[in-house]
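Okay, so here's just one chain, in structure tokens, the form predicted on its own.
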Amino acid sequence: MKFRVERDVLAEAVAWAARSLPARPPVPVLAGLLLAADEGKLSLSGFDYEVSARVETEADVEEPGTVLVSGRLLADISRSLPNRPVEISTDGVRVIVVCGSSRFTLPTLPVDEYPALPQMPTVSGTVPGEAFAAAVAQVATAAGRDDTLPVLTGVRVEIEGDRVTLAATDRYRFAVRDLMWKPEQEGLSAVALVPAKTLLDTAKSLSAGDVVSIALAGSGKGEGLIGFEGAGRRTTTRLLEGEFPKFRALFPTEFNSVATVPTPAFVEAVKRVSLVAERNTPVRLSFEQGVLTLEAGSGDDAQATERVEADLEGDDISIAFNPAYLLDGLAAIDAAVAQLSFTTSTKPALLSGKHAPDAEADEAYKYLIMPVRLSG
């Protein structure tokens, strides 16, 4: 095998394909990156039995061939090379990387022991790359990180016709986002539970492309696969098993109080007040007409208080939240004005965004946050 490729092109492709390689692979070949050169194209692939990644780019191929090398080592080398064309060739069981006056000789891994990458399922539909990345980021912030509860570490993807609904929860907050897409067939209906970290990384890495193709295979459980493709990059991942919480009934539709607060001022106030909040202690919010009072700390501990302008419709209310969860939600709404809707101080509050004080709340994204019960 022998080919030439631009340094930046190689470094970007290797970094993307190697990003999901396991830090401690169960078998040595899974630490490898598969390079295949043929007819002006270079493809790089990685696989860990759960997630596969494949990227294709143009290259000047002199001798076609396939080779398996350490992905992380090749990524480190590619990133550090001078800004000149890179020539990669094989010499027996070694790979030679030459760039300017730099020369590296790398051992190869046995190609015949490398597992076959899963086939990309049939494309189910397409969605704009930037919109998809933004939607996934809004929802993934609420996904659980406890691997002993794997169902909660996923994002539920529901497809109904031309609408995709993404949902995630860690039991303390629930994020739901609706977005439109172009299905390949009318009346398409499907459900998948995708690992949140994989979905977030994939959506972010494909955001540069105009569109992302989404492909579903299997029953949606167990052996099911989901695939994503865009801008010459392709990822597949196994779906999670388990029953995701039925979330629609959790979102209240009637409220006793609705408050609106300028988001930047709200965020800064929460950050300042929570400086005195010990680990797992809440920030208290007291809403009255025209003002929101934030408080943290009590007794002999450090204490903080701050007041922010706010509009309130309905009854005065005092409620407490985990400040980290509240800040996650305020960052996710990505809006100039935050709207908090309450039933009572002991029931979940609904956070949504508004682009202006007199505008309607954005119904596409909802963030439900559980309050913290205050002693006394």
The other form holds:
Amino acid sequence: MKFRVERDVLAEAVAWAARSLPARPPVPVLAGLLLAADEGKLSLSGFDYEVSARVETEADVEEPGTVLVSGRLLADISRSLPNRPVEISTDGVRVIVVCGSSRFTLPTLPVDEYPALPQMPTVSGTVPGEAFAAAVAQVATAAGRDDTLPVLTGVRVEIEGDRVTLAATDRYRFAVRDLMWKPEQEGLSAVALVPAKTLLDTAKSLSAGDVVSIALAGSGKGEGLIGFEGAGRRTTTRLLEGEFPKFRALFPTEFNSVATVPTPAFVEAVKRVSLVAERNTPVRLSFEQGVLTLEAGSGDDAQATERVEADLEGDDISIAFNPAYLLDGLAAIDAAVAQLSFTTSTKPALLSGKHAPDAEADEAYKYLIMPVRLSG
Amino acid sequence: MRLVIARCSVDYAGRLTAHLPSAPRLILVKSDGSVAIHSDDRAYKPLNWMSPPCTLKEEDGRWTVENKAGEKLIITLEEVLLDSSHELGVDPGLIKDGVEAHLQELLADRMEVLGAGWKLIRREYPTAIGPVDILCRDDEGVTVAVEIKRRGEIDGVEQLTRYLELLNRDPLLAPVKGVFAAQQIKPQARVLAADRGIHCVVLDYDGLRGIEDDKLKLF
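We have the form predicted on its own; now please give the form predicted together with its partner chain.
Full complex below, order starting with the chain above.
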């Protein structure tokens, strides 16, 4: 095997494919990155039995071939090489990397012991890369991190015709985002539970592409797999199993009061006030006509208050939230104005975004947040 | 167990010296000979103490506790307010793997935690090399051996691997799958388990026990 490729192209491709390499490979070959050069194309693949990643780039291939080398080492090397064309070739059981005046000789791993990567399922539809990444980020923020509830560490993907719904929760908040996509076939209806962290990484890394193809396979047991492809990058991940909580009924539809607050001022105020909120203590919000008062800290501890201009329709309300969850939601709505809708101070509040104070609230993204009970 | 409440001052002479000025204190003399001096605060750790083996020499108004290294705890008693002895007998001790046993019991009662439709065959399923914590059937009727730990480490996976090897020799049970269930699972143990086709499950002890924190939740 022998090929030449630009340093930046190589470094980017290697870094991306090496993402899915396991931190503790149970078999040595899994620490490897599979390089395959053929007919002007170079492909790199990594796999850890859960997630597979494959990237294809143009390369000047002189002699086709396949080789398996330590992914971590190749990633470190390609990142540090001078900005010159890189030539990679095999010499017996070794791989030679030459770039400018630097030269590396790397041992190879046995290619025939490398497991076959899972087949990319048939494409179910496409979404714009950037919109998909933004939607996933909005939802994944609410996903659980507790391994005792594996179902909640995933993002639920519901496909219904030309609409995709993403949902995630950790029982304290629930984020749901609707977005439109182009299904390959009409009347497609499918659900999947994708590990949130993997989905977030994947969507982000594919955001540069115009379109991301989503491929969903096998609703049958044990073979659940979802694939994403865009801009020459292709990744598959195993799906989580389990019953995701039914969420539509959790979202209240009738409210006693609705507050609107300019998001930047709100975020700043929550950040400042929560400086004195010790671990597991809330920020308290009191909404009255025209003003929102934020408070944190109590008793002999440090305390803080701040007032922010706000509009309120309906009853005055005092409610307390975990500041981190509130800030996550305010960041996720990605809008100039935040709208909070309440029923009572012990019932979930609905956070949504508006691009202007008098605009309609964005229906596509909803962040339901559970208040914290105030003692005394 | 002898309890003495007395106004006393205490001097310790040994590797380090310490002096407690006169004050009312609780002195515990335990059946193993150990002596501990407590003030009226904190749940553990006496102000001063002498671990066994040691000897207590009682003189009028002055106790001397000495250990083999010649270190001395000298208690000068000014006024004894209480001196009472009680026979406590042998303590059953802290059952070390009490949580493990409880987890096993809880999980056996709630097999659905492992998966819908899973059924218990029996707890403590006997094998030639010791009992398997739980033997059950999954929703497809496949036999599953479950090893339960508080902390899931490599040796737990090894233990389960040995059971699985043995159980898989039994044509009536084979094929037997493995589930490694623990309150927390070390990354190394997870890798080893995955490599051996053993499924890992993290158990929520409080959840199984039905102890809910009082935080408000959506569901």
